[in-house]
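Below you'll find only one chain, the form predicted on its own, shown as structure tokens.
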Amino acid sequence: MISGVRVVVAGSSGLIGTALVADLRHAGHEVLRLVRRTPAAPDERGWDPPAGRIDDGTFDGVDAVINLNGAGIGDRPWSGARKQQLRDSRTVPTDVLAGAVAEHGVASLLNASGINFYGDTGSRVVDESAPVGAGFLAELCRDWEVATAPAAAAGARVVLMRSCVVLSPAGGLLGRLRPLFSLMLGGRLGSGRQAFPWISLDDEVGAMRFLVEHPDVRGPVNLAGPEPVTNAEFTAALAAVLNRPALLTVPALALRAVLGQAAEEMILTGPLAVPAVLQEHGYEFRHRTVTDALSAAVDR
């Protein structure tokens, strides 16, 4: 375990990035934030991914780069243009950062990816040794990870952080579901038998810091709770935590009508993934069950 690391974070303004920056600083690490505008604070550095530009001196003395870039996946249907935007918003910044890591000899690149790398696994439990699955999201995650190749080729430690649904009190999926359950309009989605990988915000951020501080970990790492559940089990847990019934069912047909392919790959199917690498290296989860994670988020 190492301490006092100098870290560059790209994508620091979102839900996860904001929490991660605060957590890293609380742990004694120095954080520089990449911004796509004129820097307005001492800890900011400017960059323009489409132009391949990053401010001079950004990587001086830097030990690790964390890349959290990527446009929102589930906020609209996937037209051809939207799919390209989703791909470009991930692969272009990753390619730029991987090249910079290689050029400046940065020791580590921790790059965001998605748990949907594995596609739909049904009831089959998968860990980081599983191959890429089928579908748009799986291909997107694969291409996202491939864009880190220049950093790996230069000898940098590359960590591929395959994240899933993050349960946060500040927003995200839980922020959208909680009002529905409070109005007794909550329920399972489709059959409810599909896998629903989850992780608490505390463990999402804690795992990322763990990966910064443990240079012996490299390659794919599942950022997911240690006890995976189905959508029906998640729904029941949320209803219990909120003390509300979950009597309704949102038909698969309705979800497909609204979100199309996005519903099929994000909501109606999923990977039953476990965090084998984190557990093997001794990461201690703050929230081991979905009920613990939901209770912590709701109580804040």
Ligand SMILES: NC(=O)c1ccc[n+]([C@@H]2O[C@H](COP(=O)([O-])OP(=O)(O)OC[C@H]3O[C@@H](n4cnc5c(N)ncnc54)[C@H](OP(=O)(O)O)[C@@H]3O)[C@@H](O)[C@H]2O)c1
Contents of the next structure:
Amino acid sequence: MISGVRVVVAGSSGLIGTALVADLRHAGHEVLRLVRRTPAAPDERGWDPPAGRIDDGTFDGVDAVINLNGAGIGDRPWSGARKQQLRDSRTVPTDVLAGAVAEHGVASLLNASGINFYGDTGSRVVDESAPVGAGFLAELCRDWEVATAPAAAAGARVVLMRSCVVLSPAGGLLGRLRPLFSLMLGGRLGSGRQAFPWISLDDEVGAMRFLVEHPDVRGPVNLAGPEPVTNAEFTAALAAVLNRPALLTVPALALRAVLGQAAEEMILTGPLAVPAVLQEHGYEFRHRTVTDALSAAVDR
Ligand SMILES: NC(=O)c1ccc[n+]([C@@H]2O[C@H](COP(=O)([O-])OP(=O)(O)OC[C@H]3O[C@@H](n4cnc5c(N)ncnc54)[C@H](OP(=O)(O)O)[C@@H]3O)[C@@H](O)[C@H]2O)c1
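Given the form predicted on its own above, produce the structure of the same protein in the form predicted together with the ligand.
Below: every chain and molecule of the assembly, starting with the one above.
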């Protein structure tokens, strides 16, 4: 384990990035934030991913780069143009950062990706050895990961952080589902038999810091809670934590109306993923069950 790391974080203004920067600093690491606007604080450095530009000196003495950039997957319907934006807003920043890591000899690139890399795996449990699946999100994740290649080719340690849905008090998918339950309209989503891949925000951030501090880990890493659940089990746990009944089924049609095509790949199907690499390397989860994670997410 290494301490006192100097880290550059891109996409630091988002749900995960905000919590990650605070956690890294609390643990004694030094964080520089890459911002796509004019830098406004001593810890900020500017960059323009489409132009391939990053402020001079950004990588001086830097040990690791963490890339969290990307337009919101479930924010709006997936038109052809939106799909292109979802893809470009991930592959372009990744390509620019991987090139910079290679050029400046940075030791580690930790790149966000999604558990949707595996596609719909039915009832089969998947660890990091599973192949890429089918569907828009699986292909997007594959291309996103491939964009890290220049860093790996230059000898950097590349970690591909395949994250599940992050259960957070600050929003994310849970923020969109919670009002349904508060109105007692929440229920099983679709058939309920599909997997609901989850991780708590504390463990998302804790695992990312663990990966910064453990240079022996490289390649794909599932950021998943240790006990995978079906969607019906997730729904029952959420209803219990909110002290609301989960009597109804939210039909696939209604989910598609709210979330568009994203519902198909984000909620109505999902891989039953396990965090094999994190567990093999001794990461200790703060929230081992979905009930623990949901309690932490809705109590704060
Ligand atoms: N939250 C989840 O459940 C989850 C699950 C799996 C994977 N992930 C992935 O993990 C990463 C971080 O997730 P998050 O929940 O923190 O996301 P988020 O809150 O939407 O933040 C993503 C960050 O990306 C940057 N960004 C936004 N639009 C962009 C665009 N068009 N082009 C380039 N950069 C853009 C922004 O940072 P700046 O303005 O500071 O550049 C934003 O703060 C994302 O790539 C996401 O797909 C998240």
